[in-house]
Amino acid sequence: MEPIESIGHSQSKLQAVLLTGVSGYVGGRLLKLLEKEPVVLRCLARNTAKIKDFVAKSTEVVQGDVMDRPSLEKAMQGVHTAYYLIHMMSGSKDFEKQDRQAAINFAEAAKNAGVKRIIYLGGLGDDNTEGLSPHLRSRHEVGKIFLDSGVETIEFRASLVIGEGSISFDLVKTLTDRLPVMLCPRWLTTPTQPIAVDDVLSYLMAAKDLPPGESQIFEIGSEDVTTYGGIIREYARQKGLRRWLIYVPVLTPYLSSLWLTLVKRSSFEVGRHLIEGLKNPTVVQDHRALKVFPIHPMSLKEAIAMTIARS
């Protein structure tokens, strides 16, 4: 495989971008936006055959794995900006260890290859909060690895992403569609600040065009602070459904995860970890993103309406 700079004289002046997580919910949508940009786009995939028919002819697909350091160093040759949209929850019970090693591999390979910027999508949550869920704790640890790597890093922290195909939102949607009465743990009243997938994509796209500078963390969310119960009620209202939420003190995160039997079995393990994180407030505390980026995130009502219209 040739370094990106050597792929044609006309393309050599374009910014080279590496995208990971192409088969994921956000990554697949970001791919289509990046393919419209004046960049040289390279996608990393463990199984290239699975995505070759999904990408444009101008997009290069390279075989690589974040757990395989040599494959990363090869894939990053000539890359200016690298997007990291990967988590290990769906493939490993010891996902925190896997996430840590994958991030170390990615950060070291990026530094050795001369990558100028890493853009990472993590999760909201206060690091100083006792009992931060393993999922959020791991998301923050990955971000810190990148921030300490010596490569400029733009980390976005988001709560529930609203959109068709988002595991968190699909769980809310499926429960509301199928269950007239829901037994809910009291921590379903924990504050959260969801964000529409279109707004997440806008932030991710804008980050690649920021002028060079120091690494930064941006917390992003809609204009509404709500709860998961509030999201359920708003979705039910827009769908014309009458739903009752009965809060009980003894419903554990594990028992709550049994809700996932209503959803695809392949989502069970990921969903269980996400549900365990509902006890942690995920609210924007730092509003600098609204000043740095020309993006005004849509409201919860607008985000749900757009998702329903697209489904």
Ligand SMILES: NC(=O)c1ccc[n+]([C@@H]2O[C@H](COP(=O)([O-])OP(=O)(O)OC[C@H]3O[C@@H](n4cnc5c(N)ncnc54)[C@H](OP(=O)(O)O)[C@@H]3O)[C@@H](O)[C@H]2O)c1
Given for the second form:
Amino acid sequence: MEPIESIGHSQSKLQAVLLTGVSGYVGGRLLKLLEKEPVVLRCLARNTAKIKDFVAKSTEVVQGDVMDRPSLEKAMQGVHTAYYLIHMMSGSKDFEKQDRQAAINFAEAAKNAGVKRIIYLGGLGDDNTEGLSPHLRSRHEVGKIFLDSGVETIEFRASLVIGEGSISFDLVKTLTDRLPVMLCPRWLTTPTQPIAVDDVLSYLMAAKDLPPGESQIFEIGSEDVTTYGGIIREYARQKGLRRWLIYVPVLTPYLSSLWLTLVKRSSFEVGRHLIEGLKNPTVVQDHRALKVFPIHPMSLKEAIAMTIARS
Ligand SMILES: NC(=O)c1ccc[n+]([C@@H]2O[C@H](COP(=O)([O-])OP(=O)(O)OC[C@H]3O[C@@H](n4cnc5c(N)ncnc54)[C@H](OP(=O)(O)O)[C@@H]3O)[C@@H](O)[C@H]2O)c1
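If the structure you just shared is the form predicted on its own, then what does the corresponding form predicted together with the named molecule look like?
Full complex below, order starting with the chain above.
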């Protein structure tokens, strides 16, 4: 495959960007923003048919899989900035192992190809907390593999992303839409600091234009620290739904799995892992992102209003 920086003289000075996860929630939305930028854009997808009608003519689509190292080596040729917007929670029983291997493959291929920057969206959560859920532990491990790779890495850590189609927000939305009375597991009282998808996208876009420097982790969130119960209540309020939340003292896997029976089959596996993670507080502790980027994330109320208006 030809290095993309060399495709056509007119494009030779443009930065080449590799985007992954385009068939996914965040990647699919980032695609539309990157396509408006003066960059040469290449997307990597396991199933190119899934995205080929979705991308602009100027966007190159290559077949690849982060578990298949040679496909990554090819896709990285000539790339300046590579976005990693992938997780393995939907398919694999042993997703931690798969996510680890995928990150190693991606980091090594990026290093060998001379990629200048990896941008990754992972999860919030305190590394020092005992009992960090497998999901959050794995998201942090992926970030660490990139940070240790020798390729400059910008890792963002976010809690629940609010927006139509985001699996974690859809989980909250589906349950609230369907259940007038909810027997609530304890995790509904866990502190969290969600963020609107538009703000996540602004951070991901801005990261590509940071001056070269050291690898960094940025914790990002809206201005509101709330709980999952708080998100449900605000969503119900804006939709004009009367909902009763009855808290039960113990979290039982049975109770959580009952909730999940309402969620569509395709989201079940991911939902199960996400729910395990809801016992961990996901709150911004390091506020540096607000100083480094000219981005002022919207409130929970605004984020939910925006999502309802778009749905
Ligand atoms: N959504 C949220 O609320 C949220 C919150 C915090 C952080 N994040 C982070 O944001 C990132 C993206 O999340 P998302 O919600 O956009 O996920 P998503 O909608 O579930 O999409 C996951 C993407 O990963 C791709 N993928 C899976 N296995 C792959 C493989 N072996 N090779 C290549 N691609 C593969 C999928 O492609 P296929 O079509 O081929 O399956 C899909 O495009 C993740 O790192 C996640 O942890 C998301």
